[in-house]
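Below, in structure tokens: the form predicted alone, a single chain.
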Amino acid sequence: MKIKQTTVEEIAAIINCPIIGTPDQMVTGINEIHQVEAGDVVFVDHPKYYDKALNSAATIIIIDKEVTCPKRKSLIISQAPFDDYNKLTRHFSPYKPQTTVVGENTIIDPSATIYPNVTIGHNCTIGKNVTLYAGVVIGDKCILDKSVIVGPNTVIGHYAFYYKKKDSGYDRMHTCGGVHLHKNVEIGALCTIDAGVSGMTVIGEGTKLDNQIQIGHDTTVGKHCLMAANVGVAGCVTIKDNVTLWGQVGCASDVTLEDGVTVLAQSGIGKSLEAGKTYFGSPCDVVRVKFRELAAIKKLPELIEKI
């Protein structure tokens, strides 16, 4: 999420935390670790991820331990980085209820076809020849490029499924991102594409999604991909171009599917997949390997009888 340019000192004052580094260093955005750029604030609250945050593109790190500050960066020392990060995102992008069918600062091209019972949030852009079928909900900060089609009762830009477990229960991270559907994308009926936590969930040009598909927050889907019904993709996944996921494929978070990957129906993806190969099974593997495993398993009863 981009913000009006400010300083580390001003950011730290909002959450009442001390600084290690340069107080007048400039801040231009707030993002979680998967979306950070130079000038961004990021948070980290677990030793497992200290190095990832400190070595990321982020310029300012909210952290719960005093450590050596990397060159050209600043640290904000916080007892509760998750909570303070939420304070910042709520400060710069507060929740704004919507009482009208179309939110504020939303632009809809006159050529768009909007069916009855469609709701469009604040700060959205609906491009030329977009079609939104009945019951569609478009959340805040969503961009739909030329000739996008969204099927009935689909939700684009619901808040991110991102929680921190506490003694009191689960605390949700405030969502201030959106969804970008590039041109000629088609989304089927009853799909859900979650907004990025503070950046954008992206569906690339020409990609087609069947009915009842879930795409998690901050996932990026490339160009000309194809997904059959009941596919579920977790947050922070990178799916490159020309990838095909057949029915009921499930994909874990923080993995990459390289160009031209095909995953057969009802498979489970738990790790990154190499380009141009076909995969099957749960956990999935290259299809010829998995089929050999299945053939071997079929022989087990006969082998057991011989023992």
Contents of the next structure:
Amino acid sequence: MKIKQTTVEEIAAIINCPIIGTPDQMVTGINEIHQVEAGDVVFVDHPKYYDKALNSAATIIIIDKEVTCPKRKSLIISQAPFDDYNKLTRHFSPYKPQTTVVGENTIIDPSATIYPNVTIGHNCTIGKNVTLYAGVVIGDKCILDKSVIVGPNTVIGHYAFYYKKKDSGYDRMHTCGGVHLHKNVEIGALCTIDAGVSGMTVIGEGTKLDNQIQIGHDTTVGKHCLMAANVGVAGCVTIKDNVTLWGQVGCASDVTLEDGVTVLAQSGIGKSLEAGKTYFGSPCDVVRVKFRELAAIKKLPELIEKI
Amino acid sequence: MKIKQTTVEEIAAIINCPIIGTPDQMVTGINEIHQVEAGDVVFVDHPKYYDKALNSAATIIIIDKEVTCPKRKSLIISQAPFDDYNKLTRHFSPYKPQTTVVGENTIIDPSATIYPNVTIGHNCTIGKNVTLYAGVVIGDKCILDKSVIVGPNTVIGHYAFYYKKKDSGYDRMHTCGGVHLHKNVEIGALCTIDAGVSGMTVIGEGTKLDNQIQIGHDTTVGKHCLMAANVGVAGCVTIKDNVTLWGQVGCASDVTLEDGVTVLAQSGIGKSLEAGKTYFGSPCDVVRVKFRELAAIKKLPELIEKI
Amino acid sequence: MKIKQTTVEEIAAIINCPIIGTPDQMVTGINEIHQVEAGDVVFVDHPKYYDKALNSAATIIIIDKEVTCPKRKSLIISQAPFDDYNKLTRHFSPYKPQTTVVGENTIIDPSATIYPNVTIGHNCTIGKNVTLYAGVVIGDKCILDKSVIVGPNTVIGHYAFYYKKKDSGYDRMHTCGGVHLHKNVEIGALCTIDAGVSGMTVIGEGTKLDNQIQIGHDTTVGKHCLMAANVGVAGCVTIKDNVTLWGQVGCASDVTLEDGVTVLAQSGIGKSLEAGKTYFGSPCDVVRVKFRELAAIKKLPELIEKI
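Next up, the form predicted together with a further copy of the same chain, please; the one we just looked at was the form predicted alone.
Then the entire complex follows, led off by the chain already shown.
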């Protein structure tokens, strides 16, 4: 998320940590590693990810070890980067429970059709000719472009399922992002599209989702994709344009589905998939390979009897 | 759907298309190919389905080629049958957003129990002793017979997930059908049962659905069926009586499950299934065959090492 | 469930059945076989389960055959134990539809945050700092301890999916239990956690559930478990502490998942799983075994061509 421009010194003061680098360097945002831009604060608390964080677009890195500071960046040395990052996002985006059916600073275009029992959070923009069916719940910081349709009892922009295991139990990362549904997106009934942790979860223009679909935080879905009912997509997934996922497909986090990928029903996606190909199985493979395996399995019992 | 009786000439005038056949022939309905009856208008826009449409029960066929007109039928020649069909259904069943919690022309029997935050659409009939739990959303043209129970936040009769791909993106078929739940049907919490495109999606007498189940448009489920949680059934499926589907089963469109079929958990149904048999697997097969395959696979690693 | 203390004689009078045993023996509860304690009435109507019921903790057994009465217990002989048990639970826990958004005898701590359109049933306790997001539906007899969070449109405590097949169709067991969410439990959006039939469905301290998760009646989940989206757990399952279930995992009823079990995405659990092990597949097996099978299957088509 973007914040009002401040300095590394002021950020470090909020969490009471020492700086390596340039105290008066400008800070313009706070973001989780999947969504960082120049001017952002990011955090890292595991040696495995040090390089990724230090070499990312982020300008300020909250880190739990004194390492060499990359050029034109600053480090903030913290005993508990996760907690300090959470403290910062809460500082700049405090949790404000919603007592009215439409939150503060939310703009609803007069041409929008809102059915009964709809709830819309703070700082949202509901565009021209949007239709929200009965019981829809929209969280904070959601943007619904022109002609978006959201089906009954669907939930857009609930907080991310993102926890850090500690001795005392699971500690949740504070969500301060939102969801952006581009124009002509249609979402069915009883879907959940989680907010980005600090950035936006995005559904591209003209994409159509059936009922009971789950899209995790910070996932980006391209244009003109089609997802059948009961599909579950984890967080931090990149789905390009014209991708088709059939019923009950599941997709693990941090993978990329290139343009024009088709995945057949009930398949499980654990790795990135190549453009224009069709996949099947759990874990999935290219259909030709998978169907050959299935045909071979059919012959297996007889083969074993022979041997 | 049934319409006020009119003529082929008047239908053709609405969409401004030429007729081959009998201009003063009577038209009594408009239906999608899965639900056609005599007197109906249907459309076809692909040579692969010409014969099916021309030989269907429909009396008037909107078609994109000048073919020989079958006896006692009429053709309407259209450059874009899908669009013209959509124009007709919108003409006879205009979309009317719902601003009140109970729509127009909806009849609710006084013996029905309606929990808080329930929304019911236009032209519905809610029968004797029906129970609608909190947050239920019922769309237009739904019929709930005697003693039906619908669980919290379930959505009955949302529009069909039915799109035609065009250069400009996916174009939705206008839904003008509904859902018919027969007596003693019980639907759990957070289920979705989509409306028929032009006819009715039907759940037969005494059938019980657990939570989080999806039933697609124009699907017909028989009497005394049982479906466990997270089952997903696509559109245009025919499920006969006494069928049991266990948890997370998925079923593709256009298949038939005969009387007394049982399908074990997580199975995927891609083909029609035979009466009284039990199936397992994704794609599923008769249990005996499937369990034999599973047993063979268990022996496979050792077998490969030997060879 | 606990009932006001009464005698075997009074219980038998309600259902008009003869007693073998001690008419003035004390009765303190009515429970289904999975949840019985001393002082409870239980029922059994199948010879297969006679021994289990007679040797259970229950003190009074409604049974459809005159068998030898165990020491310090009483039998009530019934032609239809299921119906008579249902009659008893309805007698002591009559169904009372809810017309207000908060039911009778429900206590909500003033520190709780309740978003719009929330419905809470009868006899519930909502603890300190609980957050209920928009559209949440809580059924009767639910207890939410300190700092519990329930996501938008989630349904807690709907009746159990538990039917007995009769000639006339499926007859539902009357649900008179509830749900207990221990402190720091977080439930995502669009989840369903069914009430216990006569006891409580329990989610242990600090456990976190993602969106669209289904937990069946009388299931017990331990402390600090993690479940990803679209997981479905059947009724009467025991999940111990620190268990992790990834996306779209399904679990059959009556099994136990020991401490620290991990089950990978889309797996199907049909048997009890051993402490600390990781499983995969449908049906699932220990990962090492399963991955070896998957690797072998990849080689199978070529192997078959050779032979």
